[in-house]
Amino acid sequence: MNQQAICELAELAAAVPDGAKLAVAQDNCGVSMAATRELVRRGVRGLHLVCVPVSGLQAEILVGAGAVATLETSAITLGEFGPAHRFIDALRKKRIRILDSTCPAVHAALQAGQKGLPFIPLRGLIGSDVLANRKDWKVIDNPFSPGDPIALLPAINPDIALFHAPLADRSGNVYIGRRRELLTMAHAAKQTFVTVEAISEQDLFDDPKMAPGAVPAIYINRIAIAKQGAWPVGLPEHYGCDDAALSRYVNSAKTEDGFRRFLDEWLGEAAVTV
């Protein structure tokens, strides 16, 4: 049994130290907005945020709240709802350090971390502006075919992987379904923190339908119940995003003052409303 992993949401957020390398999921995988709110509420600072491989509202709010020192991502976008105003403002004013990446590069570097490798080769970057601006990425000759250049990326080993999932059990196993990148995050990270919609009394690995989509408890360090914990972002196959709330956020965040008003209201709320 791993019941010690189950904790209160505030306790989970308190275990994310300032300066942590924090890996977060993209919107269609399970974004823990509930934990994000607690992190902002307690004033976390200096995060190295790794977006797997992109982020939206979660990174936007953390950047706007001054929680992020370094942002490693292939994109920050709010999609059809409009620009990520606070991210764009921080970028223009050089308030954050950007490690520009690509989706394949983020996934490959995490897979290196998952496998315990110090680096991983990746094609497709040679000659790109992204490669030119990443001094930590190296180009060497393929040792098996001289004259064939290949890019080497250092492994990404997050201090903490953070995501939201539909279900966990009392043993500490977490159901992620088809979202296999979440498993890669959990394997690569030193610790994995998860918010969930519910806790099952049945062991997930006793159910042949649930077991293939479950992350074993050995990779999970903290679990907190947070109903509608991805809101206003959706949790695929469980509930959709709140279009009205996301639109209101974008309108509010056009200015620093508007964002601060949003933040004051958001942090003061216990219910899932903006």
Second form
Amino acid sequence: MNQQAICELAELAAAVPDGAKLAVAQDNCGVSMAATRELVRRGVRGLHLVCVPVSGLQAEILVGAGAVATLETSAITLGEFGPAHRFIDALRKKRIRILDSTCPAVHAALQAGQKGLPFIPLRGLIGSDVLANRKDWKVIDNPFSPGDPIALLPAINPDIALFHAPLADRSGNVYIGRRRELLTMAHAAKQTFVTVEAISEQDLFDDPKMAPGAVPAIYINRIAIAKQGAWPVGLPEHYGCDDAALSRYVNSAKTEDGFRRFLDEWLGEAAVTV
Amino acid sequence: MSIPYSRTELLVAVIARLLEGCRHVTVGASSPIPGAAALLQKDLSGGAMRVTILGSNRYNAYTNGGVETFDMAAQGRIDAFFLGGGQIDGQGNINLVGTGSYPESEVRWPGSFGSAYVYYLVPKVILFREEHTRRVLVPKVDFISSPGVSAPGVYRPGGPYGLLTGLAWFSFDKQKRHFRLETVHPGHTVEEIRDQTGFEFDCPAQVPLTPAPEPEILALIRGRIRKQIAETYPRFASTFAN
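Moving from the form predicted on its own to the form predicted together with its partner chain:
Now the full complex is given, and it begins with the chain already shown.
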């Protein structure tokens, strides 16, 4: 039983320490914007943010709010809504350390982490400036077939994995469906924090249709209810992204002052209005 | 007799032709034109060609998370993929990171995504960038997100097949490490291509025009394909013919 995992959103955010290596999901997997807001509200600092394998508004806001020391990602994009102004500005002003990656490298390093391995080899990469700028990555000769150079990446074991999911149950199991990278994140991370749309009274493992799409409670440390908790990002199969809110954000975040005004308004809202 | 068509429709038809014979094509995020083209070729193949569109629910049968695309690429299960770039150079190197010095960058783009992997592994990577200017097509990229060619001995079953822009189609010669101008889109000239391209390329004495989409292809694009792509790209589908 993992009943004690269920907590208030503010408690969940308070349990993310300054300096944590925090892994977050990409937009089509379930982004906990509700927890992000609480993290910014509590003034978290010095995060090593690992985007699995890319991020959008979540990383952009955390960077803009000064919460991030190191950003490890394959991309930061707000898609058609426009540039991630705060991310770009932070790079220019050297406020963050960037570890530019490539999507399969983030996935593979987490897979090494879930297996308890120190590192994992990965194809590609050789001859790219992505590899040239990653002093933490190495190239070795394939020990089984000499004359075949291959890159090695150290495992990623996040302190905390954080995402938003449609459903949890009272035992602390969390439903993720086919968003399997969330399972890998939970396996690789020391702790997993989740916000959910709802908590079901029925155990997910009592339903054979739900069980294969569940993260077992043994991996889950905190669950907080946050209705529309991905807003203004969408939660696939549940709700889409809020185009108007995202456009407004990109417009506000063009300047530091505009971003501060956005933050004041965002943090001031007692509950998400949709 | 030809029916008027938009540039988008031409590009969709051109890409569909390039995908002929593929068993499985995967289309990455933010790629509405390649997505529509893949669906068109799937339709023309009578459904024999499989299409995966990342970001779609309907055209994505992956069950192992985001990593499955890359695992499939490594296994040789993806025949064609699309990459772009803020900069592309004459050796097929692509830059999705930024201009100027790294990491401060004068202009910073989102990042390399999966390019530093899939470009090495997928046999037919079609470079696609609508903007055809010297700003994009440069002599040498400022940051190599992924190289066009690799040193001997580096595992490299994949790489650039060619480069499609809003003005022309170039093939890529891996031995010569060079693009070759194959066709110029109707309404444009070789002269214009030279003016707008920042790198050297091979150019035959006679460069044919890119064939216009046949009436039945246009009808298909405007009908079924437009409806299918709307699931992933609703705003794009509504501006198809513009």
